[in-house]
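Listed next as structure tokens is one chain, alone, in the form predicted on its own.
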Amino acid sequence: MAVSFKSDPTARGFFAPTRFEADVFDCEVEGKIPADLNGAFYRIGPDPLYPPKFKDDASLFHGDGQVGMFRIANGNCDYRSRYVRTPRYIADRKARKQRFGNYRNDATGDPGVRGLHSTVANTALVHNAGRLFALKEDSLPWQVDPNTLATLGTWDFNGKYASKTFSAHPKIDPLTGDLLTFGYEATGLLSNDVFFYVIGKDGHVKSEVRFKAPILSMMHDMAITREHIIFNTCGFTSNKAWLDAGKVHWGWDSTIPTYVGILPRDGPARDIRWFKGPERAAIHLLNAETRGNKVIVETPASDANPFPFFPQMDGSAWNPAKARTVLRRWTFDLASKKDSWEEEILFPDIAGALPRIDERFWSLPYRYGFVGYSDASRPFDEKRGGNLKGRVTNCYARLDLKGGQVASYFAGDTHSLSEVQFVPRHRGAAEGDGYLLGVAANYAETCSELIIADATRLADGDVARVKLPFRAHTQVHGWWVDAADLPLCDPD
């Protein structure tokens, strides 16, 4: 039977699967790549090898993971992409069809694959101790060769990482080089167990803390300060009856409060304190800081379910107005007996869900955040790009959290941007002094371009565009590795 994605509503335009791997040596460049930009920009996202079995699958999150690499050196750029060879990818390719069922519900797959792990390793990347990992929070990390992108298998940190899962968004301590991470559903499906780890820059586990969250919930990200670790839940939850009914793993329950756990950095599990707040979805946290008895967390958040492909558990319609995600400041008073927190909305006109910072300032006082957003006032060429005005991420913003100013980069009237990545100009550069990188979908030419802009001069436009002669696979998150931390050899 011929492969067809016609039944998949998300497989359209630049979200359609590419289903190929690529090598492009010496990519075409418009403008000039800065001479001081030297390293690898990795990106990962879903690129389904076969269509989903069911129409209600959360297929945008369930496609096979593919890693792309822009290797930049001396003003030149090479590109490479490879699928992550997970058990699902291998089994499907052998059968020439989709054998796995709904998103993170293994019981809905073919009987012959129910003993295989169904992870797609498609969400995020991190580099630790010379190893590059492809991450999906339902499994251990998948090690990928940083030069060839060949899949090397799962990694359990020399047998010392006991959780069955690994966060999509670990954090690297900028002062120690330690990798701070966690796994939820750590002991298995539907458990509320969370295991938190500190992993040294040598790749060995230094400590482990085990605790239970108040509810089973998607816990996609975390934040760190010098004194505390912050974990948060949201309305995405699940239960046995839900999965037995064949649903995707997550449904949104509007009756569930938002819980935020604050764990002392070196404290035992019994010292974690849980705060309870209103319905919110803070999927990606920007940064946090401890100031005396107060913990301040800055995070994009929506008032309700941000993802229309995860259903409402009560059967109600998805509400796009409540899905709008803007940056908020949450202040927790550890000296108070109240279990609530204060909320302030920052930059209400900038709606964006994928924030980044200068990652040398994780856990430290900082000034700038970066995010992609849609500026409806900017022109969009509907004749060449389709009827997408106001619905594409066409700008990158630098948000000054101290002064309140916004500086913006506009990608163009036929372009849509993926998540932004900040790269310091050099290791000793001031905060925010560097470049913004991100892949743009060029609707006019049906190709993808790596945008490089000066983060201190965004209004001037990009300094270079690396053009691929095709449409690249979709992206969820990206990761930059400086050449000094990545002694790459010639992949050929």
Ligand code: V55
The other form holds:
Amino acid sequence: MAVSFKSDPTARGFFAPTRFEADVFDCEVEGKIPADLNGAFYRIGPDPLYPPKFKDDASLFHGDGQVGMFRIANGNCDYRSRYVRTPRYIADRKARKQRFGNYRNDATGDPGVRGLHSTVANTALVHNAGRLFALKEDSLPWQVDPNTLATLGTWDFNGKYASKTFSAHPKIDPLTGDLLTFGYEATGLLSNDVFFYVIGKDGHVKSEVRFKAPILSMMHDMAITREHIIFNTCGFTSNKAWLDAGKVHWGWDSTIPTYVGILPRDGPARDIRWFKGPERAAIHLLNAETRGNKVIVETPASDANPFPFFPQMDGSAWNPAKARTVLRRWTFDLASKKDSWEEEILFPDIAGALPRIDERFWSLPYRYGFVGYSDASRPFDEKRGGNLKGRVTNCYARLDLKGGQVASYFAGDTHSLSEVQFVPRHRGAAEGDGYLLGVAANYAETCSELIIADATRLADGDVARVKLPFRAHTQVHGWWVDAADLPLCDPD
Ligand code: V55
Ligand code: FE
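Please give the other form, namely the form predicted together with this ligand, since only the form predicted on its own has been shown so far.
What follows is the entire complex, opening with the chain shown before.
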């Protein structure tokens, strides 16, 4: 059957599916890749092989995952990309059409694929014990060969990982190397079961804590401190009637509070304390710290539904103003009996939903946050970039959370940036001393470029651009793996 993406309005321009897999040996480079940058930048995102079955599908979240790899060594870069061979990708490919239904509502697929998992492995990556995983929060992790990007199958940590799902945002404890992770809807669709795990750097499950969240909600990320693990809910929820009506998994219920659960690191499930706050969506958490009786969580958040493709449960219109996502500092007082928290808005002019830090400082006192944002005061080439002024992510910011200063990298008047990745200059480098990496859409040349900038000199522009001779698949999140943690990676 001939394929058409015409019915999918989100699949346009740089968001249009590429549907190919690529190998580029010795990429063209403008500028100079720093000699001390040695490892692989992996990125993942939806690249639908077939258009969604239904018009109301959350197609940005529901496209087949493709993994890209920029392998960097000795100032050179090789590129490779491969789809994750999920059951959905394999079954659709065999049928040459979309057989699956709406996002995380398996009953809406063709009867013939009802028994198959509809996950698309398109959200994030993590590396543990030599294994590279492609992640989607409705599934076990998908193991991918770090060199060939071949799909090796799901991984349940030798049967010791019992949750049916695995977060797209596990954390690596920088002091132990442990992987801290969780799954929500851990026992099945619509359950409020959450299983939390500590997995050693040798890949073995060290501990498990099972608890119930106060509501069923999208729990996309988590934060860690030296003393606590922080879990949060938002207004995205679901129920049987909603799924029976054939809708995408999530609807936004503006009447439900935001719950934040604080679990002592080694505490049993009964020690988790749930705080309750106003309507918010904190999808991605920046970092957190425990200071005495206070737990401080720094997180971008919006005041309402951040994603237009997940409908309001009450049928109201999506509110773009309330979807604006800015950094907040949430302070929880463990000494108080109150279940509320204090909120302070930081950097109100910088709206960005995909924040990263120097991840050697997860759980530790830290100073810098990095985030892509749109600076409308910068020049924009409307002739080549189209009607996107003020909407493209044209800058990366380094936010100084202690001093309040902002340093910015500007990608140019024809460029739009994906999520930022921080890479330390070397293992012992000070916090923030390193590089910012990120893939840019070049609207003037309809090609993708990997930008490499010095994180300590962002205003000076980038030091290198790796130019792909095509438009690469879209990206949600990326992940850097240092060469010391990779097997030999020469392309064949
Ligand atoms: C998110 C993204 C997803 C998903 C659930 O950004 C949550 C949040 C790209 O897929 O399935
Ligand atoms: Fe995410």
